[in-house]
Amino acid sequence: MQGITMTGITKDFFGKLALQDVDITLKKGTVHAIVGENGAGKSTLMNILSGTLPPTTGEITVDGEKAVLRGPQDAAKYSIGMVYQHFMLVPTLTVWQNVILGSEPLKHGYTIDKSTAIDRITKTCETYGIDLNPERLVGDMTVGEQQRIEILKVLMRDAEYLILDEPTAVLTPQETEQLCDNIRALKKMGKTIIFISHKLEEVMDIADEITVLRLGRMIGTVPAKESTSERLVQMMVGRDVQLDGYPMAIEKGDVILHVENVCTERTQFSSGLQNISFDLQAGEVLGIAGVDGNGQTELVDAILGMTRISSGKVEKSGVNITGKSSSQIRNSGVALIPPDRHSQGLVLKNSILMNSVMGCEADKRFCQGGLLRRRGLMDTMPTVLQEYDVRMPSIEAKVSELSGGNQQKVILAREFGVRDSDLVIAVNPTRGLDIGAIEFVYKRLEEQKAAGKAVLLISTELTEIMRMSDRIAVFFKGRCMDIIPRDQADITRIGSLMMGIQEGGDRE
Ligand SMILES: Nc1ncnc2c1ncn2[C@@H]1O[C@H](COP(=O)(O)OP(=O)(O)OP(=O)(O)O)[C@@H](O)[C@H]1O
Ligand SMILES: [Mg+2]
């Protein structure tokens, strides 16, 4: 048989079964999606197929032949390649240098043969319709472009089976469209693509078959054509989940955050902030909509004192915080769900417990006389983490042992459940979460709002912005195009503003 079978796959992590007796068949030349809640075992199953994790029991065959995969090199022999969510690229090198890293073609046996490398890359890009300039520096490229390099690397090793673990979680809608085009082209050339995603619309659009995992067990495989998102959600979560709706209406309080004519410097990679002004009141959610990279990170950095404000000012509860240090600002009561959980939100090698109180160590519940009390921690934190539905092996386990979505929930538990704040800054708070967990985060955000906090919600998901925000500010090239009350907002208008088009059709 052409294709891959995985039979009776079980994975035991120190007594905890991440996968139990999973059978899955991946047909050659198809796109096969794998969906399931956070922690269902999707990444674990794919790590087994790519040779990075050994299964506890189970058998794999590739094109009818029994395969023993002891490492990624073994997987490569069976033409299996994986594109990881965290790219392994060197930003100071060009595309072609990154692609050949480790398998450099040599001229006369010792100098690197650049022209051969570039020829091979150009040919592969042409064959599969991948848009990349081999001479460009990786550090200057968007996330979408960097992902294409990772795909190219796998293709240049002649992979027939490509595994993509949540490739669209980090992409803009436009980049997602382009990736889907690439995937369709690869399928036409006979490649098999295994694709993990939490976005069911996209899964149904691109996949031929969809396998649902739940709590480490295989629930079923359905043809994409015959599935609906309601049915998939039922299979994944066991109940219906409603994500659309309107923001909760409550009375607003005092102005908590006042941003006045804030400008930051333009750099080679950023247009900076150009005269940003807005007020955010207690009990209000202000959504910042925009394509990634249009000043959202700069705004967060400016408010939190991580970038210099060249003119203008920021006030929090009437106090000027412009020029203060970021720790002073955070300690004045700011909860933050950061854009990148790995570099900003968590210390991966530390325990779940320590991560869940990081930066809140002075909390009276577990700090006495300047010392962290284990007793206090153990009285408080297991309950908080349970409330936030963090599915973990044990509270002392390293945070790196959690699935991606559960890592995000640890941050939410700390920032909403532990930290004392009156301002919440949430950047893509539901990135990487399953649909049930997204519903849960929306409820928690509304609780924060109901408790009288001011919420700044920055998200590239327009549906999320529309669901949660009382007012919507649209950012384009570091400027605020407009601020629209939710009841006057429609997706088309916001979409146009996000592209820099003002009412009347003028493009900026
Ligand atoms: N290295 C590890 N050590 C111990 N347990 C682990 C390890 N890696 C994963 N697990 C556990 O295995 C289970 C499945 O995790 P996995 O990462 O496969 O989930 P997932 O379906 O990819 O979830 P997500 O959608 O959140 O990425 C989780 O309970 C997780 O805590
Ligand atoms: Mg995962």
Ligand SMILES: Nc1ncnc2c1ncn2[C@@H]1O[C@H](COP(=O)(O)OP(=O)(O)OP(=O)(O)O)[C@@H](O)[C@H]1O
Second form
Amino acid sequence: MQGITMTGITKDFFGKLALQDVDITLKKGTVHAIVGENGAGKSTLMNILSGTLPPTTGEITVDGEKAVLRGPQDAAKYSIGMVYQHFMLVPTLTVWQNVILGSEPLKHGYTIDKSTAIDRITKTCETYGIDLNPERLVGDMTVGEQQRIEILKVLMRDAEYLILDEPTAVLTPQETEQLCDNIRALKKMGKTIIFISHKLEEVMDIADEITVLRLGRMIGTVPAKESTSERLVQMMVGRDVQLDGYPMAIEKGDVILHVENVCTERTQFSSGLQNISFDLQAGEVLGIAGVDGNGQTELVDAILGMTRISSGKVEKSGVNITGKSSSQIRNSGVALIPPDRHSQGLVLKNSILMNSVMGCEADKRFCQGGLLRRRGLMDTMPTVLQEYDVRMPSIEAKVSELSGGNQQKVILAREFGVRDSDLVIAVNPTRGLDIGAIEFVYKRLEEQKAAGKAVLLISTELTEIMRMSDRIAVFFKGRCMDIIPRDQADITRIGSLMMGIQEGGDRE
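Since the structure above is the form predicted together with the ligand, I would like to see how the form predicted alone looks, so please show that one next.
All you get below is the one chain by itself.
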């Protein structure tokens, strides 16, 4: 049989089953998508297929031959290659240098044969319709171009089966469309694509078949043409989930956040902010769209006093907070959902209880005479954590013992349920969460908006920005390209702005 068959695949991590008796058939020359919530077993299954992990039990056959995959080198012998979500490139090297790493052609047995390397790369690019300049420095290239390098690396090693792990997670809409065109072209050439993604509309557009995993078990495989997003969500979660729609209509109030001509210094790793200006009103969500690394982090740091503003000013509720300390700004009524809950939102070795009041220890409910009162904590926090549906073995358990979704709920409970605020800054608030947890975060953000708070939403998920935002500001290299009312926003226009292209086709 042509294709890959995985039969009875089970993976046991010290008594915890990540996969249990999974059967899946990947037909030759097709695009096969694998979807599921976080923890469903998608990555574990693909790591087994790519040779990174051995299965506890089970069998794999490739083109009818039983395959024993003890490492990526074994997988390569069976023409299996994996393109990881986080690229493995050296930014200070050129395209051709990155592509040949680990399989360098040699001249006279000891020096790298550059001309042979470039010739091979050029021919492979021509064969598969990949547009890349071998001499360009990788650090100067867009995310989409860097991804094409990763795909080229796999194709250069004669892979017939390509595993793409969340390949569109950091791409603009136009780059996503180009990737899908490349995938269709590879399929026409007989390649088999295994496509891991959580973007269901994208999956239904590109795949021939879709396999759904839930909690390490295979729920089923369905033809993409017969699928709907509702059906797939039901298979993934076991219930209906509503993530689509438009932002809730709320009457806007006073300006809570005023940012005027803010600039920050350029550094080796950042273009800084360049004359950023906007107002954010009570009862409004302003979404900041853009590919990661285009000034979103600098904006949050500037507002929170964590980086120096070289010119311009930031006002909160009419008060100039430029130059104030981060703690002063936060205590003026700013709730924050940080981008990385592990390194910025929680202290993993501390208890759930202490994490739930971190930064709010001076609250009179908890503090007396400069000391935390356990009785005050226990009078309040169990109820708050229950309200935010934090599922925990014990309030004294380490927060590291919780799932990602429950860790994020601890942060929401602290920032929304404990901290007194009128401004919410949410940075990629659903990153790494499953569909059910995403729905929960959306609901809580809308509650903050309905309560008359101003919400600044920074997200690399364009569907999230479109779903939640009343207005959308698009960032590119530290500049605000435009601010668009939601009813005038469309994916094509926003995607062009994310690439630095103004209306009319002019590139910044």
